[in-house]
Amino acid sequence: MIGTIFKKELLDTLRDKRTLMTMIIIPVMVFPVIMTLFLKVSESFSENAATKTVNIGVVAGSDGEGFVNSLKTLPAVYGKRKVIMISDTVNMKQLIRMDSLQFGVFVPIDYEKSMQDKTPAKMDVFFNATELGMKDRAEGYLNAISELEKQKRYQELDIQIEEITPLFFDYKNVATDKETIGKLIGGFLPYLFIVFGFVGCMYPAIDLFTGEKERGTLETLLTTPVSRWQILVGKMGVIVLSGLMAVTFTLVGIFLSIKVFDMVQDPRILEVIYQILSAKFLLMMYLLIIPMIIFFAGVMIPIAVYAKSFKEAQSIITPMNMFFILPAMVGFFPGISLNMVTAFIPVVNIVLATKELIAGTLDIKLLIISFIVMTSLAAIAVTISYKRFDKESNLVS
């Protein structure tokens, strides 16, 4: 009985297109066609600002010539930069602000001074934080200046830099790259999960329950002779499997944009990419993700089940991914590991652990308690589930 209302329900879900576009079109085709257009925009903009001519403005006396000269004639490896002198640093904030200069230096008057007797000369530099890059940019320039500055007062004292670095640190990565990339963006894998997982299960959740109110046919099904929780099973099926296969199209995205649009070019990241991707890493991640995407189904039955309309019903799920989707987001978040404490953090767990299992480094026993801890709160919404389908006023609109 339940598998004849599965199939049944399946084949109905399999007809809608809102639940087709969220469990494979949107996965499989918009998400590497998003990941292309972003990586393609950021390239462009990382170009211009790399290729831009940066107007400096300068203020400056004739005791700054040879700062002014020394900018200019710094090595195009820096980029194309114009120098434009202003007469006053009020004039040049104000043209900062309109974008006509893009960062400005005030030359002190004792520039040459500072010079000859070796001492540090301050300078101020204006520029506008919010032009990205542009800070970045002025710092390059003047620090090949203090940087030519330095190698002449080394020469002119006859002083080897040998001779004034006590110290030298050879910095030595004891990570493979497994493990730095799993720990780097390892958390972006499990927050796409949660996201299209809990939108793979919604548009089921509501259609077999609150849609099936609104059309009068659950009254139907009501009347046959198969139990209320054959009926619940039948359709928690659906919406599981739903949940998952939006996951896997998820999977299936991912690999499409790495092998088939080569967002992925370097070859040691593409091999560590396809360690992760292996058949134990697959199976350790659907032991974690199965009881999550039930608890999806057992949070939203009850609210299908209640709730009058498929809009009325699709108004109150609909903000509650954010509930998901905030806990998801402690992946993206440096020097948060998976631990006696996080293990017992519904949602958060999965995302750790997953995160855990790219980089290799995952404990057993906090993924068996994660598990556990996963399985339980599925058990718990699967019970409420129930009892809220098998009460009567819930049913009949």
Contents of the next structure:
Amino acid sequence: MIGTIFKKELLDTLRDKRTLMTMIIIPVMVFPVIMTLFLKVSESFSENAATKTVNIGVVAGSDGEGFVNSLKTLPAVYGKRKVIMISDTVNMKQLIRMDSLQFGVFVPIDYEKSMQDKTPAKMDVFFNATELGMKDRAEGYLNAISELEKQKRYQELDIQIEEITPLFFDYKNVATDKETIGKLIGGFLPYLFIVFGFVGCMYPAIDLFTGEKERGTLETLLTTPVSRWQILVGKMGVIVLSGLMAVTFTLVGIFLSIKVFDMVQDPRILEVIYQILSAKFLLMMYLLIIPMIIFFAGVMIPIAVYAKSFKEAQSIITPMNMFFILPAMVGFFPGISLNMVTAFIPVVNIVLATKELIAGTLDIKLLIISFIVMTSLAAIAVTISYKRFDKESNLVS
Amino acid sequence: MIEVKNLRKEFELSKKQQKEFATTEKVAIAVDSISFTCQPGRIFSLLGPNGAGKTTTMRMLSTLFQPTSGSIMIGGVDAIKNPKEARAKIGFLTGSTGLYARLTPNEVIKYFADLYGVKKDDFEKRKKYLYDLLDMNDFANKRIAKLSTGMKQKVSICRTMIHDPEIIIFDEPTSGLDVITAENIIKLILDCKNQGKTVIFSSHIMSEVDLLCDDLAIIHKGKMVFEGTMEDFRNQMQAPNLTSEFIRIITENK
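Can I have the other form now, the form predicted in complex with the partner chain, not the form predicted alone?
In what comes next, the whole complex appears, and the chain from above leads the way.
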């Protein structure tokens, strides 16, 4: 009987355009769309940075000519620049605020003397912090000029750089590429799984319970010689499958981005992604995701059973999304890892475990704890669903 | 046969409902110790104004609701102890019954036949008989969303009868339907009677009662105010017609 109900509900669900959108189309599209946007934006930023001419204001007397020359003759690799002489700092600050200048330098009156005496010259650098990246550009130019002056002084004083460098550090990364990339981007995948797993469950849950009640078909179904628990399990099976399908189609989207649309060019990242998308990884990932999706379904069903209309169910379940998305964001923060505390926090444990799984650093003991915690919660949610579904006042409108 | 004895149904009232109904009572009595018997080959009509307790009674008969007390025997099966077994003997149709809009009549009928455990051979024979009888062959593969109200009603009838139930429960089956569509239901009720099935239907349309009914019971505010044959009812009438007599009985028992 469960199979009969499951088959019918699946057929019904697959003919619902709204469910198909949230279960297949959006999850498949999301990764390629995000990747395209990311690539286009970063491409246009770097293009912009390379081609944009930076207007640099300089307030200096005749003494600052050397500095201005150094600024003008820096190699082209530092980007295009135009040096504009300004009469005073008040005017310069105003021009920076208006974005006519991207930054400005006040060259002190004793600049040349300081260079000759080999003493430090204090330079005031004006910039607008709301114009992102401009302080970095200023630092780039000024550090380069400072470095040139330093080299000159070493030569004049006949000092070898090695003599004034007591320690030289060579940092060696002991983490593999998989670990590094996994820890950096690993939080993104479980976030997508949670968001789409939740949304993938949402429409079928509302449609199969509230929708059936609203359309007047539930009463008929309950007069057939099928137990309520069998009806519940049959329907729940379709809801869980829809959530898992949404997760699977998110993975399909990632696969398409790499294989078909050729969006990832870096061979190191490609190698890591291929390692991630292995059979073992997928098996472990589904092991973590399945209890979480059952838990989502178990949370949604009592609400869908209680609600009197599709709209009411949607208005309760949609904001609930936030309760799961916020913990899912934990994966984005560096430094938070799966341990004996986080393994007991539902949803957070799945996010962190998936992240560790991607990085290949998952502790099996913590995986088991996370699995048990989510499975127990899923069991509680299913029990509540059954109790609610068995309550006669909720079944008829 | 349906045998109902001292059937009672109480609903717990929430604080909000107590406020709505302006009462301090913790429970509302929807059906209060009613008893009646529906015989095979006869049509039993349950009458009453809106809110009398007809739908609650029908829902208890179809095991959707658990009675607070009393007993229900459906074709010799105790419906409270063995609800699944009782449900297998019942065909249930209401005027507000919906259908799965995204499925076709063929898919809906197969689904319900499977839920009732109808064997493949029996299903094919029964389906052919009902499709021919209701003239459903032309739209059997169209999505239900695209069917007219009359066609949908035919699908509902077919769905109710696919497992050849010995007891049919109709809860205000013609409510909201036009005369032509309602005619299909009237015809179905008469067919069921002629096949020796036990038929119970609730209504407040006296012309339907006059046309179909062999036995009737009138309930008001959950209590039985009349029970007998249609012949008894006509013999005891004090008002000039059935509708007036129905109103008189209800008013007398206010």
